[in-house]
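A single chain, nothing else alongside it, follows as structure tokens in the form predicted on its own.
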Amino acid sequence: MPSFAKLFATPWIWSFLGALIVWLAAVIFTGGHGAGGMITAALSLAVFTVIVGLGQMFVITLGPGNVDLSLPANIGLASAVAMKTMDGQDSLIALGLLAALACGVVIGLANYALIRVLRIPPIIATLSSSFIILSTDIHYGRGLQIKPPDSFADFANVQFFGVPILGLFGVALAVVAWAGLQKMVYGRSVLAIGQNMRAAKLAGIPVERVRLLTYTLSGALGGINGALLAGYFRGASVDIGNEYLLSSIAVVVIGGTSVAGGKANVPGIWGASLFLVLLLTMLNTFGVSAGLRLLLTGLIIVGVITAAGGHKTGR
């Protein structure tokens, strides 16, 4: 008994959970029909979702006012500089998600430069940022979907016994920012940089370079996340990264990591995506309206959040 109550203490695990109950709820209203094809559906889904949460983690770990809202833009505007650099050639296909990290590497930098050369929030500096990334991807993608090359569309949804690739290569990184989390100086870093940035810096942590690899970090997983979903939904468009403003964040709090700053859960990222997406398949399997689908979602999220970590105190 101990034991589940330690495991059942861990917040991680409450994200997990939701996941499975919203996908028994599904299978239980199918009578067992398409069980199999909802898991890999969501397992597509979700490592997008991942991809983006992982660098927000970082982001938010730093502490209070730390985000990063330029993201639905970096990933719009890097799928058409993929799209484009591609060109429909397989020969181009390594130059062009070179490309999309570089312009996310970019942002990433922008944005930084905005809070710390400027003195400007965070949260207002990544926000205006993503204006005038989105007024880029405008020019730049002309308001067309860019068809990415057959092979890249084909790799980005082939699986392996049920299996997608890409959610095998989000496992894998998951684990190398869980190492990178818990093993490395810059680590380390982030996650005492927000326990106490002030003792930090008496530690002789260097705080802004920190900040500017996190940064830098969260607009690269941006970028390489758009690569990657225009080649899944086979074409890049300016709108393609519009969900994952609040479901980058949602993740992030739903799997345990602290908005406060200074501690984060890996783990907790894969089981906040694959609930978020078994919730949208459980409602439409329901055939929820619109409307009663996005309060549900708000009010079954405040829930999982709060058997997480409502009876823990603040810091």
Given for the second form:
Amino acid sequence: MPSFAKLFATPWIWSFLGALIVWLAAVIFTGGHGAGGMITAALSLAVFTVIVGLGQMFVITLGPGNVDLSLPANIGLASAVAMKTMDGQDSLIALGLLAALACGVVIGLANYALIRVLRIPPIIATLSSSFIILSTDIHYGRGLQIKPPDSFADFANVQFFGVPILGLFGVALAVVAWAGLQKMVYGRSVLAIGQNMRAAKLAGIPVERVRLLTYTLSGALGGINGALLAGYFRGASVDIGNEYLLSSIAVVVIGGTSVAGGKANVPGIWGASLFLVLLLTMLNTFGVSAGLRLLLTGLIIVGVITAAGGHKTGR
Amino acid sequence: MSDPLRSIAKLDGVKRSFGAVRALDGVDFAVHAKECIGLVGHNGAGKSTLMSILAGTGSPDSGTIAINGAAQSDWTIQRARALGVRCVFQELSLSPNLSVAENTRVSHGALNGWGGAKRAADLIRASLDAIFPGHGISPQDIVGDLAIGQRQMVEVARAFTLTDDPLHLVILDEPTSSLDAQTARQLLDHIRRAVAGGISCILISHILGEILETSDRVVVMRDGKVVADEPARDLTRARLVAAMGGARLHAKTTRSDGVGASQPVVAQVQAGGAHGAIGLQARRGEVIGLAGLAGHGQTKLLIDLFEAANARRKGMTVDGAVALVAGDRQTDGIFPLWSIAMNISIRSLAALRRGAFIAADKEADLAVTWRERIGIRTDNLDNNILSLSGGNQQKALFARALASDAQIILMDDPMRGVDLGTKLDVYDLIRTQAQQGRTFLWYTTETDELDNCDRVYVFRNGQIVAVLDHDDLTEEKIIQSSFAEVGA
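Having seen the form predicted on its own, could you now give me the structure of the form predicted in complex with its partner chain?
Starting with the chain above, the whole complex follows.
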């Protein structure tokens, strides 16, 4: 059965398999209660990790040292910008989304400017910019929870037969990202730069333009994510994006993208995001305490990355 | 001064191959007590390989090494040091994160223990003072902070420090290449003093003047063999050049000269700029050679031209799209995670689009076309690029450039590690492509290849120092221009 063997040779299959296992474990524990609900909830929550995970994937694929650590602060600020712009009015929803997107784009551009103009390594540049963004957010949002317009919040929670609308949006976005990565000149350029930046430059690829575009893309996706999160959780807050620092990187790695750059995997982002969300669901159904839950989450992520990363980085 | 009866180091029938390249082809070489040997030859003649074997950092495929008449079966760098053979390497071997004194300390077992740091500092300071008076280097300076010339001075001074280990022979591989004239003078004087004091030296240099005045005996290598071995006093610069270059180039290739002054200039480097007093011009359909010793600015000129095609650069004009064929495949060329086809198509993606997407069929067609035209030996272009041999990887890089829309092709010594058959194929291809109006700028370290060029620019120290037309081209003229006039 060559096609079956081929399926299991793809790096992303393992993340879906992991998601399936933790879901089954949770379902067995509850005796089958809430199996469908768990999936619906997982689909809704996983979308947010998918959105920023895709941006992070493109950045990490640019090669060693490239990472966007400003995503949590970006999400926080964009959520506040979106909610303030919408001002609780349905007529301003589109404008608010646009404002969040613009906020993310500006953050992405600023990150790239720090990296390029001041020659700061991306890890430091994006980390320090996140402090600036965070301070801006605290000043701008005054630490208050700002409510979304009701229809935006309702929209973010809409489901069709148990499939949340945001899940569909996430799938559509992943398809676009896959096409961009595999079928377009932009994606090829990112993959080439990640393998060998000097060779990419000498092969005529506009390396700096591609890097600019990639950090901007990551920023923009962070901005959109902020607006959607604020809608889904019915309010913006400074720490709304906190968990996406670890999870955006974790889903990239668990999903089969090479940390060394030059090799990316889009379906794996979805699989890994579902895995992370369902893992949390499983631990919650087991009733473990918050401290133990964090400990186990950390250990399992380390374990999965070691297991999944072992053979891939061996080449 | 030399005593021919007593050889302190003797190599017999030494052979060494790197893949298909025969670096040493049966070399006999002896160093006598109290003599300085000048070792000269082209890049790739085998000088550095021979010296690495003598110093114990490389091992021969066959042949014997004898020190003070005793055959050595297990010859390593530790053993070499213990028997008094030291080498100042061309690639500097100091640890950049350590101080000058610490670098000295790690090379002497006797400087272990308490007070070693102080003794190491004193030792290296004394050696520096003796060789390079007024050197301005403190033993506490971190090596990474020193200029390249100062690092070279430390490297040399360290080789001449004495503790418990004996010192009979110091090998100096191009020690003056990064020294200015005055320090080089100090070093050459010191070599003479050391020889008078009983230490033998081997001096490798491309500056023939310093070889002739410093050495007792000069050994000339060519193509992995010793081709001359004579007392320095019997030699002249001209005779050395002739020995290094050998016969004239073989029968001239008759270039079907369709290239006249009527063709437009597509790439130009103005005279008097960063690349020297002589300018460079390349017309449509010309094949331009860049010659001279390796690393004398040819690659930099190509990269500068590459960048000038995309952004304005002072003193340079490039008219048309450019593509570069890398010589250093792993660093500058190959995308190791990709298939052969993707490695070929990367330069042409914009032209392979259908709408916003790369058309898979067009991409495959391009790769197949060029596999046939340039003869890449593979049955499946979707195989990883690393499944190809080095020569075939290089063909894929040629295909990448030639398949592109570029009218100007820059080639950075692209025939390294390529077998003869492939080379002849590629020469033909270049000639046909040039006739169709493409322009080639071709840096090569192989003099024979320059015969394919309409015009050759010779480089020295980052500058163009000579222009030779195809009909005036001889290896001797190229060598003559490649070497500095100092002291001749």
